[in-house]
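Read the single chain below, which is given as structure tokens and is the form predicted on its own.
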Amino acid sequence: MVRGASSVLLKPKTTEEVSAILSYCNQHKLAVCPQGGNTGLVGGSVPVFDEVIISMALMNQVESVDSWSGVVVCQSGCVLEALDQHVAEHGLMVPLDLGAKGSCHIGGNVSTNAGGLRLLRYGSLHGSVLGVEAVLASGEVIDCLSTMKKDNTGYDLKHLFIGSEGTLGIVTKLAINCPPRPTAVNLAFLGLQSFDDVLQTFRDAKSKLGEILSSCEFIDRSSLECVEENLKLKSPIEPHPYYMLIETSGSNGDHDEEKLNTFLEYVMTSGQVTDGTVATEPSRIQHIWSLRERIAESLIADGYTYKYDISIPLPHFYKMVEDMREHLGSSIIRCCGYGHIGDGNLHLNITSKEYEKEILSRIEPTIFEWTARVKGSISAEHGLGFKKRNYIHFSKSDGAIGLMKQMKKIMDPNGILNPYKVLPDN
């Protein structure tokens, strides 16, 4: 749906080189498209016309790790998984985990304010990122690379760059607060009969697991069937309409196991959960997580996938899937939902044999109108990019959009930074 081409691809290695590139491009009014791991879903890293691509792939150095404070300073082109492995040597972990961790860049994660699997435990990147270094359209380097957890001196400018998708400046370095790496991890895979049971089980998990709850994921039957049929992965429990993955992580295995067992006994005795299994061995944990993390991969085998990343208030969370499934009827192969029940982030996926404009016209803007009616967000963790920018009014007021345009004009007066992204045409 989104394809781009450019005659120029630049791969700077330093902030100074990024500064020189932007200074030249701004002087000659040449548009640029910053690019990280290129794993986004909304066309944010794809040139629309002939923009100069600035790839951050060679800016992949970890500059320091402070094991006392748990702060890592790195360049923005570090691959998420490689960065996590690096800080693991210091007993730390990056507070972000994504299915695309093997190829996405930490700078791209920050520029789109990616959420991931453990936002429930560690919060968003607005809280984890302590400082950024960014280059403005003019080539000026803005050094907000604070490594302090408390820095209450003036406007917190780093937040302008977190989630702005490269439209206000290009992030070149980051300081990230990394929590201690857990030594005890347990994963429960549960089967449930109704979505009301899913909601109650989530509430009980927060109450009874408390500080050790690190992830709470939701999968519907259609999503799991896709993984089983297209990737030949096997579920460890019998078929159910709904599934949950509940992960705990801490420093005391006996304590965590006792709390998890008490929770599981409660939800199974109450009838909310009708089947389940618990994994503690890394290989089995990885297998169960693959049932969730490889859903996107499995959908490709259906044909074409229409992907939507939205935030929905929990009482309406699965009604979206049911309504879209009924709305589209037999014109599609599959309409399924999975995602982060812990923060209301639904990944709605619709497949057809091949891309059809008629199907897309029935999905959009219906899906965004539905989301707006329940006061949700049309983009939970992937940003707006090129594909969703003209739908921003479903989630933001005219006043808010107007202020965003003013900020863009001040920071990028010639409009060279990632044009045609985030902000609407009108």
Contents of the next structure:
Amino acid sequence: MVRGASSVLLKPKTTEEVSAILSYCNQHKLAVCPQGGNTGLVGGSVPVFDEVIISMALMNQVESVDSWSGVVVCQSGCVLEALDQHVAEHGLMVPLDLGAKGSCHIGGNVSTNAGGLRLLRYGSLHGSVLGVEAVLASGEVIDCLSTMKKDNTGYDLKHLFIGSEGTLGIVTKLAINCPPRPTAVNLAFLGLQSFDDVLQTFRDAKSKLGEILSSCEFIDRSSLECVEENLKLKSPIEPHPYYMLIETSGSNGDHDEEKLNTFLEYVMTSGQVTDGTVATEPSRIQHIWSLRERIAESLIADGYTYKYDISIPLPHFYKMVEDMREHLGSSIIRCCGYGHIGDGNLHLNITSKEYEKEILSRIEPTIFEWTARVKGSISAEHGLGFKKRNYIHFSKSDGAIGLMKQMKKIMDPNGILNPYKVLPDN
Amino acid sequence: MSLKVLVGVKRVIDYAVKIRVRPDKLGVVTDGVKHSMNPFDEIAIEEAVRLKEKKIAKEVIAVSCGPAQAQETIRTALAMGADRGIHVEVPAKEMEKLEPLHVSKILAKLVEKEGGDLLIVGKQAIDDDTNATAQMTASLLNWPQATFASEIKKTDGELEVTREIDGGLESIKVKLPAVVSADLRLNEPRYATLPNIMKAKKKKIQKMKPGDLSVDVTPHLEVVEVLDPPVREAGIKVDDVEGLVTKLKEAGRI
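Output the structure of the form predicted together with the partner chain; the preceding block shows the form predicted on its own.
All chains and molecules follow, beginning with the one already shown.
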């Protein structure tokens, strides 16, 4: 975790106010640190020195929902869960869901290109965000707030702001393509004996449930133990070395249940899956999801968490966890792996009683070197923020990093937007 | 002495669902809304299955009154370990008006018919919260009742039950046969696991109508109106104790 402090925090209500703030700061060369829901995991929204904090919390108005096209236009400070509940009234859903939904802002989600639990089904924000309105360092408002699904008129600038973590502009408004809210949701929680079984089951899920599959998550024994010990949550099934959560979303409950039951009978009979349970009731579904969504929270109780968010090819997925566990031995409390196996995104977390530089030096850069060797990404969805910016070269070429720096110089010549973040020092 | 146990399970709107009052203000919207087994009934089934595992019970029969979908609730009970089910068919429209007294009469008749030794039900259903069925059924059967049970122990021919009461806990002994109602802390119900869900598909569910048990389900009560609770108003801040006292006096509270 990182901690910062500053002496000024501003809470604008409109795009015009954001523009005025940035114009002033640019003139006087004052650095700013934009903040959303403060749920980031790489210190991207924490001021390093005395940056002026710009909180988007008051920019939480939903401007319109078009129930024909499914497009919602809103300010960037809308809390994800609140936005989802708002569009639910129109039979729609925000195509993004993550454990932090009760606090995170949609603007922060977009600025970090958050992935979440349903990327498998609804794709990344680069696809679902149709338009962005952002304010540049100079105070100039860039209006790319298109609500059209197809608009090939010039360079698609909105992609610059998606995932650049507030370093190229402050996102003030968004137009998001919301899919219809599924009327039938089923969730299966499965226990498996080997990681090969996990991969095989994932492949079977894609082929047998493909069109209704909405999430495929994976948890190892160590992660579940943490949730059981620290949060006293109960597992629906006996202990297994590996677990999977497979969710289906569709428009016809009977059809989906039949597809799911056929799939479950298949994987149970073949022995890939040795136990499991399935739920359609919201209360049960919520409980089972909490076993996955609250892992990060449960790790905090151990003491200090070293968090890693890696994209690696599926065959190597769990080997990284096993290698790190062996490498760190008894110096740590636990080394656990869980994550969006459907997206090839592993969340590797290591805990110790207190932060120890010794332990950190044994993890980094070993873990990044491991990732680079298999051509993975050292930050699948959390972004670089403050904590990982100097490791960018493990996943991006020098040429690419050079071009990023050039663009930063063009869009923010005085370097006032979220300095010390995303791009490396050198 | 191995007991034959009947367990009453009710299909109710799932507790995680947002309840909406119907436009005609005579009930809540149930169409297309997710239902599940009443949580206290899950606890009742769990207790019955545990009694079977301890060889205190020899058979567990799950009973539900309701429309066709009540069978799903019975299937869940079977997947948790009940041996067979009885579905007393009550069409959806009549289900709205079914009262605890009707259910008690049905359960009493079934218990007699089956020769049950123990009837366990949840202490109350989360939709009507009447908390009356266990008590009335015991009265109709002229059996002892142990309600709000948080622990059940079997001793020779008797049950020692710990009850949750306002002042704390009360321990009573009831002779068998008896009626017990399950309270929250009695146990933590198991999840139905896949192998058991598949086995449950083969277990028998017997169908019957209230008429087959000579029970008349004509309603005695009429729902006049169903309303949302009043919207909570914002509070006001006061600067100090004097301000608080003034405001309380203004509101006529002191």
